[in-house]
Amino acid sequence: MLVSRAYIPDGLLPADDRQRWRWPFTVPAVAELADRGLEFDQPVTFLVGENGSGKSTVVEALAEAYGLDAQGGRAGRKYGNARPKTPLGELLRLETTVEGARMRGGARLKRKGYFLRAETAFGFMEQVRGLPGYWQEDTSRMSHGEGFLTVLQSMFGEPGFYVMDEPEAALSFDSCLRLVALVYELGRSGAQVVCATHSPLLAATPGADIIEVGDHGIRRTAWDKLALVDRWRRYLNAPDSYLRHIVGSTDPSQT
């Protein structure tokens, strides 16, 4: 474990209950956070929820206030591009370990991380491609979910601090399979992992602590109490109750 908690320090918070009531702060998770801060008790976490529930938000701040670009990249490199923080990264602050205290501490160089963003992962692959410290392999020659694979495999490969969002976003089943493997390495060796996701199957690595995120806020829950597992298997086992609401009769008898 490198971080133990996110919070963000009473003095920093808006005091002005306009500002409050001003995105993020009007997404019921972020709200949480800024008043009781988020713990983390396990060196993987899982958040899941609806679009808009906020926890694309809460990776992106915690990747920034680690010192990781919110464009997505490693740590230990100088920030390629001007944007600035985003107003939760800006005020976001890190309780860390020992561990965490030394290894942010340290040459900048040497620190461990690594922030992948969906959204923007396929420009900035072709961009540092080849560059020191990151992966030699073409990955335009590459699919998506093969090119995702080998950033993975590459970045994601000793003790550090990796955020992840929605990463299943160009992966095949086998492929989040393999990504639940490297993940769960990696909660083994030291290493910890905060993903975001809307993947059942991610969210079910073995070990890792799952928060709901969505119009209640922030919760911890087990994987089968998800309401995203319990959709998936009503739909699973009877896609019809579902498509006969959007597309009409399924059956071909009735056509």
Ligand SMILES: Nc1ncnc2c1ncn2[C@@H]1O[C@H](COP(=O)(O)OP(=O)(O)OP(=O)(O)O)[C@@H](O)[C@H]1O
Given for the second form:
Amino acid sequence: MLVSRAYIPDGLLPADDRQRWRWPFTVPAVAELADRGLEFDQPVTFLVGENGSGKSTVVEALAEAYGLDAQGGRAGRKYGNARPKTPLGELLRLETTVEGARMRGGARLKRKGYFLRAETAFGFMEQVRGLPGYWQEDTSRMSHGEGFLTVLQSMFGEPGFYVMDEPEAALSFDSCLRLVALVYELGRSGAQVVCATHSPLLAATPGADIIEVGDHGIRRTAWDKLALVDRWRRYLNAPDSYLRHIVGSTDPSQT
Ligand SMILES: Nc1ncnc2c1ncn2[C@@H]1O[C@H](COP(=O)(O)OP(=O)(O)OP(=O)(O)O)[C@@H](O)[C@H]1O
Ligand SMILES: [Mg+2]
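Now that the form predicted on its own has been shown, please provide the structure of the form predicted together with the ligand.
Up next: the whole complex, starting with the chain shown before.
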């Protein structure tokens, strides 16, 4: 483990209460993070929650706080067109373990980690292919999912801080299982992974901590108690029970 807690130091919190009514503090998960911080208990942590519940806001800020670019990419890279940090990334600080402090304090190129953001990963993959420290394979000649796994496998090879935002977007069921194996091995090898996901498959990675974000704020939840898992179970057991509310009768004789 490298990072044990994320928090906003008292002095940095907006003193003016009205600021707390502005984004991102209007997002309940961010408000709770600002008030209490967020502890990391396991090397692998998943953030799960509805669309708009604040997963990307939080993982981007974590990536920025560690020194990873929120556009996606590896630690220690110098960004030609560096963007300003996000509002939460500006304020967030990380408590690190001894190992984490050593890595963050070390030379820029020794700082390992990667922020994998599904939305921007593809443009970025093309830009950096063949550069030192990146993969050599031509991902433009691969399918979406093949390219993605190539990147994951080549970048995720060493202890570091790995932040992912919905990495399942491009992946088939089998490829998701390969990602579970990769994430599990990373966690065991001294790396740390924080991953936002809508995938019950990924969230089932053995030993992972699951944080459910939503209107309630932040809560740790066991995998089989997640709303996400409950809904997928019900849907797969009986799609009709959902579909009849969405498209009316699903009985062909009624159309
Ligand atoms: N730059 C921004 N300015 C203002 N509001 C924003 C900004 N970015 C995101 N939001 C809002 O913050 C909330 C949380 O967004 P976020 O992208 O973190 O959700 P998410 O949990 O990642 O959702 P999804 O599952 O759809 O990816 C949403 O209501 C969103 O509209
Ligand atoms: Mg998101």
